[in-house]
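Let's start with one chain on its own, the form predicted on its own, as structure tokens.
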Amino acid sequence: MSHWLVLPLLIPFAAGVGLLLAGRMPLAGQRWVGTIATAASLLVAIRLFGLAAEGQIGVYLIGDWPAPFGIVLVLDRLAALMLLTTALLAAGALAYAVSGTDRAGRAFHALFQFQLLGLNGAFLTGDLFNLFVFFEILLIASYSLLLHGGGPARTRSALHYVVLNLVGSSLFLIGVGLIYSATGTLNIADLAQALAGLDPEAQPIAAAGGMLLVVVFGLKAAVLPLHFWLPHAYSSATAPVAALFAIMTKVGIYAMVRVFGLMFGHGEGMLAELFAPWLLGAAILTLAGGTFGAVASSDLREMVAYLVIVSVGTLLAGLALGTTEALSGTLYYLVHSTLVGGAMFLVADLIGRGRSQGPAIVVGGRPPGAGLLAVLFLIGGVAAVGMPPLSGLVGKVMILLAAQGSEWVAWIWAAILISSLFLLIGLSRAGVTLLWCGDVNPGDAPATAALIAPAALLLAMSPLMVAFGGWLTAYTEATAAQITDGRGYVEAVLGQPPASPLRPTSVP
């Protein structure tokens, strides 16, 4: 795999320090750097996805240091799936700030590059204190693209948001300190042996630290009750940034999945089910509080800001049953809610901007060119509901399915079927009010073509992932038999078979 494994940390790095160090570069530059660096990265994305769909797993050691000693990258389909999810999902953020969204604040595109470092990091890092350094740099560019364009609003969501996850990141690094006190290493791969093998006097502080991630992750996910941070600062930031920050909550889903489906899942005792016995009431609560707070929204933005929390409900309702069907369906329905929420915030916005009354959710005027609006709009609710033909229903039956031999098939049936029952109710609604009630202003222009097309590329993800439906929820399949299995993870880091077998458990 050579050096590919590395480049989609120094492709934003290289770009955001550039672009820092310019000064005063004219915007038009400042554009043509980020979009070539985004567009690089999509590329490289696409190629590493491609490499991780044979099978193997890509090891990249930092200074040539052996694990578990060295800090080491790692691509496994898992990785790959999330890298590529990412690079799409800035790409059409990115094309919507090109068109003027950019102009409201200094050093957006640096600050746009490094929140792609974070992310892309959090990926790929195969350790853990790493995976709290790439936690931190995408967390600080988030505060300060967050503010971009200020405002009061801004102002004071930014507070709550630095100050809430600057509480996580505390409680991450104690976490992480009790783990390593424990087993006196943080290597993913090595920690999946060394948890599954811990002596039964050093397995409460191992369980401490797992305990304080538990509630980082959930922090960094938004789940119930730990979101309340999510639909005031993700409504208040330009649509660019709130589409960008849609893949945020599955930074916290994807570390659940990868810490306690490797690093817990295996072995016996009191570590092996840390983290599956809160799950499943987690997951109902996350369904019911995004959903309620849906179709209460006085705002098209705050909508879809509580949409983000339901599909993090519906994420963590896959994960509480603990199978390879189940996972795999997760997996499908983390990139369809990713690409789709992120259009949808872009698609709020540019209701908002035809409306005298902005994207608040109250009779007015339409917004000009709002036929097409509504089309669009249209096929983002539909998606985000979960109703036919796309991607949505996918995601959510392979789920249903899923659950069929579990003892809760009936919580996960009810808790998903209702929600997307209200969640059809409260869009419906919206999109009535927004779009079909009163007359458009002549003297307001439609939304340029510029604008409306990184919202309808994002949509088009949903119809192609249906269309591709066969070969993606193979893909699928195949990353979470990877996870379940997990020993083909450390014998490519470690560089040899683990020491003892590790035992295949639910995931997490």
Second form
Amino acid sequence: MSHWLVLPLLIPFAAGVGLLLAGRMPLAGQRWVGTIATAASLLVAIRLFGLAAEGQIGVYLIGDWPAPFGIVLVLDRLAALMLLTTALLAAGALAYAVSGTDRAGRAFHALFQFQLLGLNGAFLTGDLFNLFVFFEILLIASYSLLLHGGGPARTRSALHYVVLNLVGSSLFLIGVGLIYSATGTLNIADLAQALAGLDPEAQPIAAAGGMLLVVVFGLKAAVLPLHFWLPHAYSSATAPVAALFAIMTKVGIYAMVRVFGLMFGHGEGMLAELFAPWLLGAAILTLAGGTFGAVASSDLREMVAYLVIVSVGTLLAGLALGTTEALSGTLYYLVHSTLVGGAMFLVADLIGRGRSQGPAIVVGGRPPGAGLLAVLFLIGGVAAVGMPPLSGLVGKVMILLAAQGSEWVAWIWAAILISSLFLLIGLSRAGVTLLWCGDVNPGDAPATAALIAPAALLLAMSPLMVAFGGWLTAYTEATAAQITDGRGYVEAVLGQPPASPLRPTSVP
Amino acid sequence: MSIGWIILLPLCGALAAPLVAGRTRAASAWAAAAATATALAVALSHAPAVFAGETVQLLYPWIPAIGLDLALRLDGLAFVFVLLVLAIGLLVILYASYYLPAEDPKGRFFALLLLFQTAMLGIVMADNLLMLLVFWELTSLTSFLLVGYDPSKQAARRGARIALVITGAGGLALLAGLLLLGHVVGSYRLSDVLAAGDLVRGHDLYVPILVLILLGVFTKSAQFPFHFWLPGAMAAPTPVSAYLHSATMVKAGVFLLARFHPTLAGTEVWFYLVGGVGLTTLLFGAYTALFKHDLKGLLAYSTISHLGLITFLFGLGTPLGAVAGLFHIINHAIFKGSLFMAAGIIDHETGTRDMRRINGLWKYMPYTATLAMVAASAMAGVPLLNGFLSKEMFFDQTLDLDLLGGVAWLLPAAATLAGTFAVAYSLRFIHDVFFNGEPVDLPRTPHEPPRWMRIPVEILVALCLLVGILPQQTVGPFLEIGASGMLGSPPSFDLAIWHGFNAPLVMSLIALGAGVLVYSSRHWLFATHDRLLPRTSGEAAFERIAALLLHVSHRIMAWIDNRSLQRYAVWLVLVVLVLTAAPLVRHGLTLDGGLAGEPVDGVSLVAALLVAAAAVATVVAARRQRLLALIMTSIVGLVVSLTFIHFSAPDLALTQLSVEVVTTILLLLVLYLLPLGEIRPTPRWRQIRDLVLASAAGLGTAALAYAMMTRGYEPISRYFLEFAKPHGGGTNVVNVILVDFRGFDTWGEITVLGIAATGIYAMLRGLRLKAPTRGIGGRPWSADAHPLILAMISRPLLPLALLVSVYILLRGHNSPGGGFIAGLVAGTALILQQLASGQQWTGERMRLGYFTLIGVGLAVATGTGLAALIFERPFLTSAYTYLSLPLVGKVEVASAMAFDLGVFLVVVGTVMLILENLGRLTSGRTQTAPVSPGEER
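Okay, that one was the form predicted on its own. Can I see the form predicted together with its partner chain too?
Full complex below, order starting with the chain above.
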């Protein structure tokens, strides 16, 4: 296997360490390093996406130790999709940050690259414990990024974030320990095999471990009632950080797909139907809670943060349904909600900058350049609510259609559609209040093109996802099939020979 | 040209209009008109095929996953609507270019208008259910933007929002309905759906489908009780009202009734739902229109009433009813379009729309008055005008209905009553505005509008007359193809203006007479209406519901989220308990896995009790005596280390021990800075709750651990034991796992350390805290911060400690030790120097920046991994060899050792950086800063 697979880790790592070593490099230089690294990551992600789209599963044996003994990086369609989404979002967030918000604190660019390292690692790794390690990288980098810019609100919400997530890390370890004790392995492909043929006597322990992972991933994904850290943390973070964090909840969803779709997905007995009912209940709870939160928000950034939670609820619904169609819809909606959610944080910041009341949803002044901002807000809002003609509708319809075979169909339909209606009410109230009421302060200059372009480009992904919807849904369908089938993944990982012919591939 | 151009051309126009807006005043209007006219020409070029009974189709697959195709069809029904949309669109564009103030941003207006036109054409031409929905919602969005065209007006903002929410809600219901319909039919192609009428009507899901689709129809076509958004939407500029809110968009709803007539109509549910709502709306709208003093308000309610009439006609479920409905759609679009334009002219010329003030305009603008009076007469249903014909068909339809049995007479009666009010409000429009004395207090003196502004009205009024007098020759063929497009085979109908002296004519005459009577007694009616009827409006109800939603959401969120970390943690633990316990309880977990345990000896028992006691003591002490709590946690750590030794895990014990030391010292430094403020007492119930949760979680974990350890399993670790020496080059398997087998994990973890250092630096840099003067119990801190004796003892210790750490580092690969432990040992030695001699003293002697240490460490670890790439091996592949050195003898050199050196450097650097930054928090003096990222010059 070529070394392409390890590049999504090495590029941000090298950039981050380089920035540490370069010490007192001027901000302009740091921006260059960050921009070049992010652009390179995007190019690599595109290349890897192309590789994965051919249907091959790339396996990279780190240290040349064969699976399941060493740690592997695996590039399947799912990983490639996540890498590409992350790279796109990161490009938008960084482009926004270099216009000034990176000035608010120190070491922004190093931390940003480390955050990307954590994200890419989580998507590529084929090892459950290694996933934990990348979760740690993610956590510590995101904690530092949340604090970027400082201030009591950020410190307080970041403390909540880090404490809850540290508890989550402990739970992760306990869960991995339980699963290891039942199966004796940590490699995800090997686990898929081991769990499928697990001795009924050992199943309860593996089930308990799996349930702990549900909690951990649910905490990451901000599923109700584990969402508390999110709204305050995201709404107090600087805009590019919040935008990048739109992918953070999706890491939780991704891990669920990986662990429950692939790892536990082929189990028999009690493991087979263990998670779905809980996930469905949580999905509806999350949809409801996120929707009420969005409607009640008194601040646009907070509203967008709750929109992220709503999208998590929708994704969980698709995930819980478990069919290939539902999974395909989930993945499509995942990409959509990540890019649109990230863009909305930027738009909220643009609106807040131009008003003396900031992003608070109260009648006050209109921001300068309200017309253009209104267009951006409208596009983002339409996409987020799931109205035509943008990508939110396509994703939602995919999940609604997939729900038709389920006995929960009425619940899921009602939850998703009523949530859409309430969001429409909430978002239209916010948009009208912020962008149509009041007067522009004549002295204010509108936001620069350098600030608007990143938000606009991220938003442009939504219509593109519709225009090329046939192609993209074909990709997500193939991805879902790859996950639910699982055999290809397992065979690729366990069948990958080491580069050195001398390496033993099994225990004598 | 392909029928796709009918939609594409307006879309191109929408894009072009703002681009050319800057050129001349009328440039965007010209662009819009050109696009519309060309689209109309394309549509007409297909007329021969359509009149020959063909359905022109276009199909491109788009997103097969959701059944969405780019599918268009131009059959008779679509053709009639396309003509209606484009022709009236053209007139509205002409009218609007004169109506809008010169300084308005016309590019935006025409772009939105054409975008709406595109969407509307999409609805009528869609051959795919989802395609239909996409365009449907687009009309809601463009309507929202057009109503809110002037957002500085509060009425516009409010009207736009309400319209969006109501029609948007209907759109969501329609989405659900169409998805179900497609599911039942098994296809989203309209052609398939239209052919599957029997299947759909007989299906269990028929009623849900019908109700959901009707919700879409009723909201869009402003049927009672969703009608109230339409009067609010009249805040839009009048061309928009004329186009969207009377002639076209509100017809989208009833268009759906026509479109799905073959699939959904003809059942009893259909009749009662569609017919009932239509009739209610018809009566309600007609009655309310009379009492509106606002010119556009009267027209809005009249529109609602006419939409009710059309809905009712479709609700009958008969072919003739459907034809009458289609006919009235056309007629209403013509006369109401012209009336709105006339109202716009009056508004434009007088500056007000209040009919109590605009009187006697006949004197000022006789020409406009004539046009408006003809159109209003058509609205009233006066013979020889188009409105009369469709109204006669309506009256006729109410007469022969057997569904209602004994109360069948109610329908004609209701119809006549509605007709009466229609006559009355039309009369009011004519008499109040153009006669009825002199105008009251107008802002400006009215006169005739510009020539070109009148032309669209003239054309429409001429059409009223033409259709009214020569129906068969004018509208007949269109109605014929429309009906055949709608129903497949059209019923025979007669468009003659004279059918003899029959019941409908009698009803018409009664309505005319009674209408005049009602109008003449209007003063008494207005007074009674004001006195008797409560002031309720749908708008107010909407606002109340929206406010209620906001309020409820606030309450729910306040109840869920009190912004307390304790509360969040409680939820987390609770979820863990429920989720892990549920499967275990349901499926039963045998705690004892059968593996025999080791006999319990006294020492282990004491150690276990000590851990338990220390853990409890930590919790008890945490609130008041933090220092004690910290000591208690270190007892736990110590016993854990001892346990590792007891079970022969020296690496783990060493690691645990050194981690304990470093973290305890760092925590002590933090405790020093924490404020000693009073802590509020915890209520008893919360103590109990926390006790129960903590016990359950602890005992649960213990039970799982017990169950886990009493079971045997076959782990992959045999591989590590087997190959650590021959392939990893080390006899210390734990270390080989850390730096080789799973060196990637270690690589990640040292990165975590590096990030943590960066984060702490970024967080604390620049932060200055006041050093507390008093510590626990109010005792003052010693003035001697750096006792001499400590300093003197610690300094000679440093080289010794460093030597030990190097020793631990080097032996790690084969004996207990390794980079991580060595780093912590070295870190501890350096911490001691700093505590003993102060930060400045240490800082001056540490030449190397801590970030350099960390960065170099990470680079070394990664570099050894990358070196493997040169030998065409994957990242982090290790290698080792033996060198023979003089004196020392055979020495193993492994790349993993270089990796471990990287680990060592990162650990030392991180520990020191944290210490330094904590130390600097309270020092007023500037320190020699470490080399650091993010520093701005």
